[in-house]
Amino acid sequence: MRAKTILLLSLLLTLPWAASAADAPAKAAAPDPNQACLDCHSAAKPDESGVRPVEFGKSVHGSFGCTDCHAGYQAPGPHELTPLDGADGALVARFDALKASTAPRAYLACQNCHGEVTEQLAASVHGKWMKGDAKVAGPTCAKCHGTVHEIVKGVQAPAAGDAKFTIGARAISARCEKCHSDATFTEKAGLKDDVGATFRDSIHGRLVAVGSARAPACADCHGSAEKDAKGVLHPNAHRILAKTDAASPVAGKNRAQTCGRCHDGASDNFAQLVAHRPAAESDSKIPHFLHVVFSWLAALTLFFFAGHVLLDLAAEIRHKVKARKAGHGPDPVKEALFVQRFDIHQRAQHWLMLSGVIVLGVTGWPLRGAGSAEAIESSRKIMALFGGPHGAALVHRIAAVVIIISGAYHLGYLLLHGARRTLAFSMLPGPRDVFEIRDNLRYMLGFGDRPGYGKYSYLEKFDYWAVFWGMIMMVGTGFVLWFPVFFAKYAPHWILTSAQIIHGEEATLALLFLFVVHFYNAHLKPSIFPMNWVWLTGKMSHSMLEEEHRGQYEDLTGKKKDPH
């Protein structure tokens, strides 16, 4: 009872205090010192002129007052400026003359906190426009770092909504390209306007495009390297020197040392590989010659075989319609009889080869396609399946080892059968193939019958020997690209440039031929759709053998094909 009395008295005593607290006015928030400016100069959307208060508050300058940067506005009227003299006045006048900024005085305030940086910028090639008689405004703080009222720690993304790469090489490169790919700006500034395009088409540019955190951006090569307090070497993006300057990291002998930041042991010969020009435009004429040869080889090969596929498809449809009208169908007896066409070793070699080639295509093609702006997004998505570009590179090399094993397996198989004198030479091209090409073209055009192929048709022989050619081209150049620093020590740089051209052109030809021609012949032809199962079972029915390899069928059975 006593406890209840004490509790009741306590409640009665606290009620007056609670009531007074409720009646007390809420503590007013401290007024925003910038509010008077924001009343007129705030913006609701990114594309509106003015300041977005929320984003400004989150920026690195969010604790600043407006007049901390917009100095000179403390006069009696809000827009009455105190006069400027000397260098400051000349700089603001230059900003006004070249329309470099709508608030040039604000840039004077940058040096109050970033004095060392502004000195480096003024001494760089990007600061010359502020002193000389430039015809166009060069970089300002905002052009590289983004909207000054919304600068966040690190490097901002180059465009709204591109938050995936807010910090890193891609953002830096995008800002460099904005000026160096602008034909109007480069013409007035006396610069080349293709450096952006050539960078995007380079291995470094493609890696940056697909999100590599290790790929160098513009400043990583062009920025003068300086050590921080911990002795770590960093490229200084504020101290970009002209490439003709002896102190520039891309001038003369400095290039090898610059490449050596990422590629241990890089030589002067290796450094010549990195340049703002297409690979075919080398100092040597050989890369250009190879580019022309492989371009024509790919075009003519695909043109011939694509036409061949279309003609064959028309002949297949015509043959099926004719057989249906005549009431002819598969012979059940011949369908039930099989001949062993490939043994387990041949099939295993094919399985290794096809799996390796498909993985090579899936992991390599996105990087090749990343040079095109339209393909960058799809390239990133495909590479993300392998953990990013460097994960895809690892899988690519593993797949390369798989096809090398397949090739070695096949050569060993051939040598073994050669030693046993059981090696068949039916895969070798011969004069008979020339006549079969002629006869088959006539058949596909509607004249005559299909040739009576032996064990292998000219198409299968082409497939077989194309793999030998491709292995030499792709594996040989692949090793050069895998160990470029090593090969650059012993071979002229045009060898490495040629390897880039051959590897890319041959890969394109191989993949297009595989998916356009080989898949049709082995899987999509109406007579064998959905596929020729011989690649799995090694067996072919007598019915298909008679249709596709009549010469071998007649040799095997001693029977001539029924003309009906």
Second form
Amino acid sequence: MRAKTILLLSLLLTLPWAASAADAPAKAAAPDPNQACLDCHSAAKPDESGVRPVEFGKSVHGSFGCTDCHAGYQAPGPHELTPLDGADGALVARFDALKASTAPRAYLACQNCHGEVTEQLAASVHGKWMKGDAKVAGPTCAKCHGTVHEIVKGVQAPAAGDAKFTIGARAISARCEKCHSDATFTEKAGLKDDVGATFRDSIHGRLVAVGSARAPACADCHGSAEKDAKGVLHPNAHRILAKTDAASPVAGKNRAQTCGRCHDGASDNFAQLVAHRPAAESDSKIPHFLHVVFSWLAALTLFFFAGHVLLDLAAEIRHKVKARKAGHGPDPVKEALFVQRFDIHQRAQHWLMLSGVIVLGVTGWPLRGAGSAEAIESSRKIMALFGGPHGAALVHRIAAVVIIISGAYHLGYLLLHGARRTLAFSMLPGPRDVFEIRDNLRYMLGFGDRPGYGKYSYLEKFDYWAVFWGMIMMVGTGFVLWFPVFFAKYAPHWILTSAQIIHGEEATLALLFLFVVHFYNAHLKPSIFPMNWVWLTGKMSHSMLEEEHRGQYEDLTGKKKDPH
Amino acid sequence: MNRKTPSIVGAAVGLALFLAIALLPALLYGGYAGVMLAGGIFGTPVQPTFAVRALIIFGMVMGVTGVGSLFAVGGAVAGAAVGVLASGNEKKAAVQASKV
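Based on the form predicted alone presented above, generate the structure block for the form predicted in complex with its partner chain.
Okay, now the whole complex, with that chain kicking things off.
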């Protein structure tokens, strides 16, 4: 059979020569030897049986004759084929029995030209089904490479500046899931059905989904890698082994090496992370516990403050209607008088913090939120604004440094004022706040008066102290994620897993709190809209002070509010 | 012109921009935040019970409100900046006019 293929191949190779020897009109008339087959077997749509001539022509095998692979077939069909025997016959019989292919014999041809690959595949976990008993067919070449007639070059060159390894074709790794995430298939094959889902949920899966060319897909971790002459590693997807096989790149000590392809210095402890395990399900109970605690914390905090915003909005509207009926507007004298509320340092700290946090949110959330196909599309677009997920990752780190500077600036500022004994303790919570919470809830519900807050209301104090908490959580865990290999050297892996959980949950809480609750209180509330200018000017008008911080206003002016 | 006007116009433009490009992602991200909170509170895999659905809808509302606020406030700040620059130019123009 092989002899025949080679004969056909040599015939084919002589054809272009013959054609080029003839003159132009003769060339145009030279019949395409494949045309005889295409007369019956040409397809128009991607999943139709047969061959799409244009796509076939563009494929890596586009210059081949049909019979290079379909040896023994002759036009016209239906075809009479000589029965096979020996190993070839047994293989084709297995393919037939497991309905693995529409043309099993064609796979016998691959080894003529791709001998090494074919042998590697046969020796891998994916070759077992071709030999022993199996309930389902494992992958044929087409199951990974796609329609054989349309194979194009898939392997990507090493990314510029990062030439340590090649990235196997993303499209191929996406096809692994056709089997490994198909519950009926995995059940029959005795495999786990969640490897696809856990991968997509992992940091790597998310990065790949939003367009990373550096994060690993299935084949990059599971393919046993070899170094080429230049020292570039090529993960080889034809050599995938069971995790119980000592030679598998994900087994035992090999695993740290596999991670180490991209994470320099990865230890065994590091290698315990992420792979196919939801973060909350680690060996330790702590990440799970933290997951529960932080979810409750986020949900309850947001519930409380969302309710607060709604109540306040209702009170604002009532107040406005009343004021309109009473027919008095703002007092022009009080509008023109100002108190200094924040000095330039305080404002600068806030500017740094707010720009950092917004950038962190915009570059971080798309990765965390990439949970569904539609969301991934949006995330990809947002990441593209930063030059892809790795550009966004860089910007994310820069923004992290900005908020750290802001925090350090603030602590320095506090220390300085402390040393000069000019530190105001107006931010410290006290019993007064408890009463003001009660009074304000009553006011918002329509009973009683608005509390006459001092310099800072309980909402402002909460905002302020929440930033302390948020900074400790986000910056602390952020550092662990920034230098995971380093931390994995010294800390048990549940610390890293916990960091990942906290970073995500706390980010959800912080962003929603800031953009919904803080923005409402400082900008969107009808009496303040479009904004409380104090963050820019540092000054607050007497009329606003009287409205928002009546206690402070009265202390300042010695006046009581006129009773209306 | 009121000092507020440019920033109110800015906020409106921001909100319009939000509706045009960011409403859908905000819904999706917010809903997903809800799913993740539900995972922590009721356990994974998340079952579509009433409480879980409520949490997801809550997430969507928060997501849309949050991202919408971000656009509106961003617009307001941009509007205010334009307003300050424009009035600066007006003043300059006025100064120049008075010189002539």
